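Consider the single chain below, provided in structure tokens and representing the form predicted on its own.
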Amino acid sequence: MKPIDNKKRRTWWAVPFIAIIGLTLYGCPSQQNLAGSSDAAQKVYVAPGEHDEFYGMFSGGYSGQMTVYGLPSGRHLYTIPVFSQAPVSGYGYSEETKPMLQTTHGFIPWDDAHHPEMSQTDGVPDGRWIFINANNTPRVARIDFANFQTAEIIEIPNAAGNHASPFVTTNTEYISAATRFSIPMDEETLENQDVSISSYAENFKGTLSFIKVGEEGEMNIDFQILVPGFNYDLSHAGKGPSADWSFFTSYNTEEAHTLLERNASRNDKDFIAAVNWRKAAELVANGEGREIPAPHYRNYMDHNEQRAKSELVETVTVIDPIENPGIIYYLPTPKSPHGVDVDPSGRYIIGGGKLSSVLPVHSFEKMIEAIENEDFEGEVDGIPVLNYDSVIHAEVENAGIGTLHTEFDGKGYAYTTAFISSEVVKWSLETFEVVDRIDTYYSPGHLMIPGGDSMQPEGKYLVALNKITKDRYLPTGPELFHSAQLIDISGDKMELLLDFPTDGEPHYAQGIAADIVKERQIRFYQLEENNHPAATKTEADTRVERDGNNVHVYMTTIRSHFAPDNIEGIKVGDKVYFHVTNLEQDWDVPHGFAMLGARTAELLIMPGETRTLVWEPQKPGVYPFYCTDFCSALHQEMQGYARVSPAGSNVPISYGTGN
């Protein structure tokens, strides 16, 4: 439809429970209407040997991991360990490791990951690094790409639940991040309170972070902004003209505690929350705001010395609207709007409404304008509530029903999931009319269009994360892996390619051009920059050690032997610590290392890299270890043994590797 005239404004969007309707009359669209073109495998086809022209990194939901696709073949290139232990690596597992999951809640070896978001300069994917949230236990990690590893991981005190995170500015000067569930907070410590659920529209509040990225990536908290007691969905941030803020979906503005499914939904109108986060740090900078205790872990990788850190730091500047006003409005959103997207011109702000009929388009040039004009329709706890009729630019009619998540193509078109209705539809940025639509199976979440949400979208592919995928692979018992869809978007009409399995529960996915990536790529660790305290560089230097009942095993590899092989000397009561410096210096050649009896199973040592397995044996005996990873044609005979005798007796340390 045309901008809206507001006088003449319909009020579509409040229909209620139209979701529930739609999902009768809907239903799942015909296997039929969901075959590929004849064309379809050609133009994914990637030959052997040859690469695909797109990283597609996709979230791992419940996996706690990041899973890395090339596109258009749908390869499953990685795995990337991120917010769970992972024995295909050791991550989580190895000493080196463990404290990349360490939290003020203990060890959290596994967690619910959601929405990858790739740095950006100049409002461009650049290929430096991808972060990705923790949904459970409110974290944020930040990813490598020279080497597709996590390298960090801040906790987010005063939060529970992290799902509208990390979405980061066009400069990534900061990530963003929103409590999902808000809390009963303290007034003056925040913290979480033993106070009855019934109280929530009393006690309950939320807070809005953000998240101060370094010049080498380090993360810290810069500030938190105390908001009301809502629920706060999903983010993004402005771009160009409106670069600046930021916009995070809230529903629950009911603030009900218990059925939220109908509680939560009585309200016509929800909030999209706008943030001028450069405004807020300039307060922070200048010594606005209170410094609380929040203590919080910000976990590290150490490139030195190639071992995890943990630091706790003690607290956090909170900032409150109504002592500092200026840095948060609300823009009235019809119905439990769920994503918050941001065209590639940073001038309209597209808010999912999930019980809407009509999917809302806001205009920031004039939000701004009912701000300067103080056109407010209310408040809340401080925050103004502006006029919807002000800011409200276009209603894009029949955009399918449940609407969820918007993308876009730099051609001058928008791409939306719609749940219930099963499909993308597209939609122009000029008439805000639909032009064209597609199904899809079924149930599409999110969506992603290589720098779909950046300022230079590749416009190419479009690739729909289904939720639902029965019927569509051969069966797997009650469970099947999820389903993305690849949709070529380069024509007027969109065409289905491809449809492939996805790990986990792909919430998000972000896509970059292959060769932004690929030529940063760390292909081993140089031994001599090896810093790791237990690292041994040579053969020679291998050794054992006792230290009371602690032994230390100094221990190499390469292609194919270890060194030592043969151990004696250990008893039942010691905790042996093998710590496993892979010698080689040469592409894709990991070593890896089991011990019959570790709780552990294996660890995974890149070339030039150290790791350490710690093994308590229980019996005497004689246990034999052994390399995991096929490396050669004697990978079989890569392996050794370690003699334990009784506790008390007295074998002698000794050790060695043949003649």
Contents of the next structure:
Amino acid sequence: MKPIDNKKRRTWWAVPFIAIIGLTLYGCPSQQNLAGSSDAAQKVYVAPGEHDEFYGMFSGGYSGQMTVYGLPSGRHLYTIPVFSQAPVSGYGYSEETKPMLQTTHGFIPWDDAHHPEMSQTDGVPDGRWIFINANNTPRVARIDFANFQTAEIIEIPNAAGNHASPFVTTNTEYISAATRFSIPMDEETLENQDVSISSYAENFKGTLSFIKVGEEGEMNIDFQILVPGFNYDLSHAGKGPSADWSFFTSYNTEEAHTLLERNASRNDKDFIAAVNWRKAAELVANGEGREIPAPHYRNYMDHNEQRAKSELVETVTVIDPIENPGIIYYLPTPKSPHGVDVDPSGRYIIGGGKLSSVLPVHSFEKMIEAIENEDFEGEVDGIPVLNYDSVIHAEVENAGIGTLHTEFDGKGYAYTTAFISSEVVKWSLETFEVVDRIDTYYSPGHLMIPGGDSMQPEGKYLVALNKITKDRYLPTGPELFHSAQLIDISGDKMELLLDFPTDGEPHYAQGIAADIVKERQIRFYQLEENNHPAATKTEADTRVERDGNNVHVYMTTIRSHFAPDNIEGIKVGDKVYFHVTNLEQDWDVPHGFAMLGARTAELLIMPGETRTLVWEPQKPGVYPFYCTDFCSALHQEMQGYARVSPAGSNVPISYGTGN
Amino acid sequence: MGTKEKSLTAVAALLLGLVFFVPIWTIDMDAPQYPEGIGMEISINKIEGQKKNDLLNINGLNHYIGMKEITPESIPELKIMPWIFAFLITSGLVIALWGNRNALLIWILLFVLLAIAGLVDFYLWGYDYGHNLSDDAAIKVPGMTYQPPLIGTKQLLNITASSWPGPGFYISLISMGLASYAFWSGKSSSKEN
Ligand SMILES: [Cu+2]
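Now that we've seen the form predicted on its own, could you pull up the form predicted in complex with the partner chain?
Every chain and every other molecule in the complex is listed next, the one we just looked at coming first.
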């Protein structure tokens, strides 16, 4: 192995972590039964028919979806398909939604979705959209709160892994994203190179991406900043005085490429990258940076035509901090920091040193002063490294072991998860001392307070998002769903109220007052506004047309029949397109469409919507199709037949309903 | 008829102009699966759902029990009624100018007769919709008919149907009342003279 180039990085922080990890990993037996009190039960009780106070939007992690819970009840309300195909609705299977999953690597029906992040106005979640990242094949999705559907997915070129994403600036000007893994990139084109992995230190680079968000939410990558080949982990935008800045944690500043658990844990300090996005954006707008080929897809739902479209964007603008000083600085941060969080006032930048014994709090004010005074302790690839002592505001002692993420209650307190010591620690933003701590079950990663990463937290509840569930619920074999724990933070002492299992990995979550979202809801799509090219708006217009080997069925559904429901003249070798329009104009009356032998999923068609299923019958016979969504007393009668004749037979196309 | 009676008669006639803008009758339907309710508003020239697609959805429900579709375009009353009201307004104004008490009495009686005829017609319309069911209806409950109440509330399977006069009806009543008052007050003043 090539010796690690130290580049002036010092090693002050020698803490015997391995021993601590060994001691604590099996600690914390869950003998306590804190949620047993009737007081807690009352606080989470939402009577039948009543609505929860908050929406909780949880990432599905490796399910690739987003799950919606009501808080405080913990009721699972809905799952939004985002990066993974969803048989429940046909998302990613129907012709209208397949383009959403298009990438330059082809059709990718899965991803690892980590960080939901709501759009903000003036630093406060506004309930317009929620964004979420795809960690594996770098993408960012936008979900519309009007219908809880994925409205857009943009691919991020020149990135490998997309973990530090998607974090919004205070007026949703930008969403930031950063490469998790650095890769060897061609100096000119940034194209991924075929080189030896051991040449990591010479060849590997990373990028930080800034995605501009338009009025209607449309996303485009405005620019990328070329950065040294570290791993970039998490991010948060500044707010208030620091609103023009975004912060990114990095690890593996050692630039190791194998056995990182050891080789990337050597430096006592890694960095938080502070990026002046406002300045970078201005430079780019003034023609700095260079446009390079970087094909990437932007997939979006065309609301007019009710179908997703894929558009290949050919280039991206890249800006190099060496040629453009002043857009990025490094804040030394102990040790392999994971989370980076900015308090509601925008004055403090808190790193989560996952291997550090103290929780470092940087001061934005001191950072600006240090930049003005050029108080640098060195530089890495042209990026100035500020002096730790000059920017650090405080180190919170005893903040737990394995501190990861911090959110705020808006009342002067911060709450930090400690992964290894399995607890949430509450500390003061005035004294920087721990004032309370509560055990969690077990190993919390992120935590969420509604609005807790914004300028206006609603500091009533906290949700700890735990990785391990052992013994909390009835066992379900070797796999146990992760758990979310609801903690009351309205008083001086934190109180555990409820825990509930979650789907996939509830990696991070966002919460918002239900009223803000409720008023934006669409109840059904107006049929007259459905401009899908294959929409059929009345039963009189239903028909079956042959076009070579393609058969197009223009079908309608309404309680409780299909039109047509008898179709003949299909032949083996045909590709049959069922274009199904739901004629209902009533809330909560979708119809399903399932076809025997179809190699996709069902269609679930919302009122006023059109969806297309492709069926390629393999054998002659008469095949039933039926409605899957229990729509009325006569739902079971909602069915029909398609007759398939052998290839080359001369059965004419015919169809009908009610004869 | 004095000036007071003439003006009252004119107001009674003109008031009827408002009937063109508000429903004359409403039918509310409550069912567990329609927590926000669903219903119809009947005006002199149209029938509308209370919410945008209520009529569509009511027809969707009605088809299970074999009721005819409610298609406002095919209901002749909705074409005739505006003319009747137009006639009442014009004739009322003419009588107000003319000042003939007997004519006013005829106007009032005619108005009352028309109102009764309207209610009878509405009852018959409801009777036809509720009784004249398709033979191949999916849901047939022996002895069950689905005539909405003329006025009041009635349980029809799982639906509680309530039928009540709308603002247009009350406006008509006020108009009638004003005209009658004009008639009677004209009578007493003519005695004194
Ligand atoms: Cu159905």
